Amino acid sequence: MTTTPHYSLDDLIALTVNRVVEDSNTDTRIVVLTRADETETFMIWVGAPEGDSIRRALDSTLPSRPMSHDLIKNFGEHFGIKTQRVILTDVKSSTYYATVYLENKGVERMIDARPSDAIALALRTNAPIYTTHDVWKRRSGQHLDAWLTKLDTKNIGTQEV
């Protein structure tokens, strides 16, 4: 558990996961997050297994056996723990940090998490995803939409997974 401060909705920007793209140069995945108003995006590079887990949640693909994020969701459901929201809370040296807010019997708890795990859990539990205005301002890159368009048009071996 963490002592991360509580944020009001005025302090936050609602995000949706737009897609997950394969970065074949680094064998990683790029999670493309979009503001809820669909005006701007930013990306987070994650490991291949985490990115694939996020993609499966986007596609509502059920594995034959529960994967780690499915197991965590099932634990929560079994014990009456609701995932309230996920917030991307900080970025340091291009590494993003997240907090998962959980509620059980009227008590809210915060857990520090990798953004990839927090996003994968949020998608499975239909919890909203947010970022702080500070993290939004400090996101990597300034022209990410143009970069993504160029990536798609160059067809340099990356593909949507």
Given for the second form:
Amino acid sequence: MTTTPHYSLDDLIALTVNRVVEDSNTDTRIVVLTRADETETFMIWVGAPEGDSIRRALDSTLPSRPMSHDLIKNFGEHFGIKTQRVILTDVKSSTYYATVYLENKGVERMIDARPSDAIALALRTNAPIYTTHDVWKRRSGQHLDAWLTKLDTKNIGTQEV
Amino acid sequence: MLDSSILLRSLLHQLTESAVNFVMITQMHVKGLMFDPYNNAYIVVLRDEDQAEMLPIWVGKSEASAISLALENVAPPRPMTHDFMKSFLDAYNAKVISTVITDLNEHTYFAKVHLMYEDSEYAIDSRPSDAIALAIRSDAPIFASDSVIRKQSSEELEQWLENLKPEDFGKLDS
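Having gone through the form predicted alone, I am curious about the other one (the form predicted together with the partner chain); can you provide its structure?
Now the full complex is given, and it begins with the chain already shown.
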């Protein structure tokens, strides 16, 4: 549990997950988030299993077996624990930090998470994803187009695997 | 007469089957993790107390790493997926009581996580890898139903083990 300060909605920027891009050379995935009111993007590098989990949620793919984030979602459904929102709260030396806000019978709890787990759960529970103005200013991804051009030429055809 | 005898036999059969499914479980311990170079996967080896039964469960790389981190008691700088799962349960005091490997069907194992939340017990479907990764982090026992142990022919594993070189074994299996 963290002691994250309370954020008002004015402090936050709503994000939507646009897509997950494969970086097969490093076995990582890039989660591309967009600001809801703009076309500007924000990229977060995540591990392959977490990235694939986010992609399955985006595609609404129902796996034949519950994967790790489906299991967390199922725990929440059984116990009535709601994922209220996810906030990407900080970035330090290229590592992003997230806080997941949970609610059960009026009791709110905050838990520390990697953005990948937070986003994978948010997409499965229809919880909104936010970041702060500070993190948004310090984000990576301003040169997304250049990045994607480089990646796409290498990875054409591999993204749907 | 004939009908009723068939009915009785079928009833008896069902009773025996359900008794086996519900009652007979054996506690298992994670004995080690091995790399399977032929399938490019990892094997979680479960053994019972008497070392009489062995259950090899093939898992992917990330699942193996989730189990290995917990076994070695390594606290990663950031919470990994199963640490996050544990925090999620801890936030509302939901306790993992046990996990049970319940079934084996066409080389796929099935498991359930048993939890206590408020005053009720829950049994939730899970992949064995998630169940084991969570059980170790929660100090909860791992069981296998005897039907799974019976279905798992250890011959296959033994044959496979003979082909392994010592360097294929991880340090946990020493």
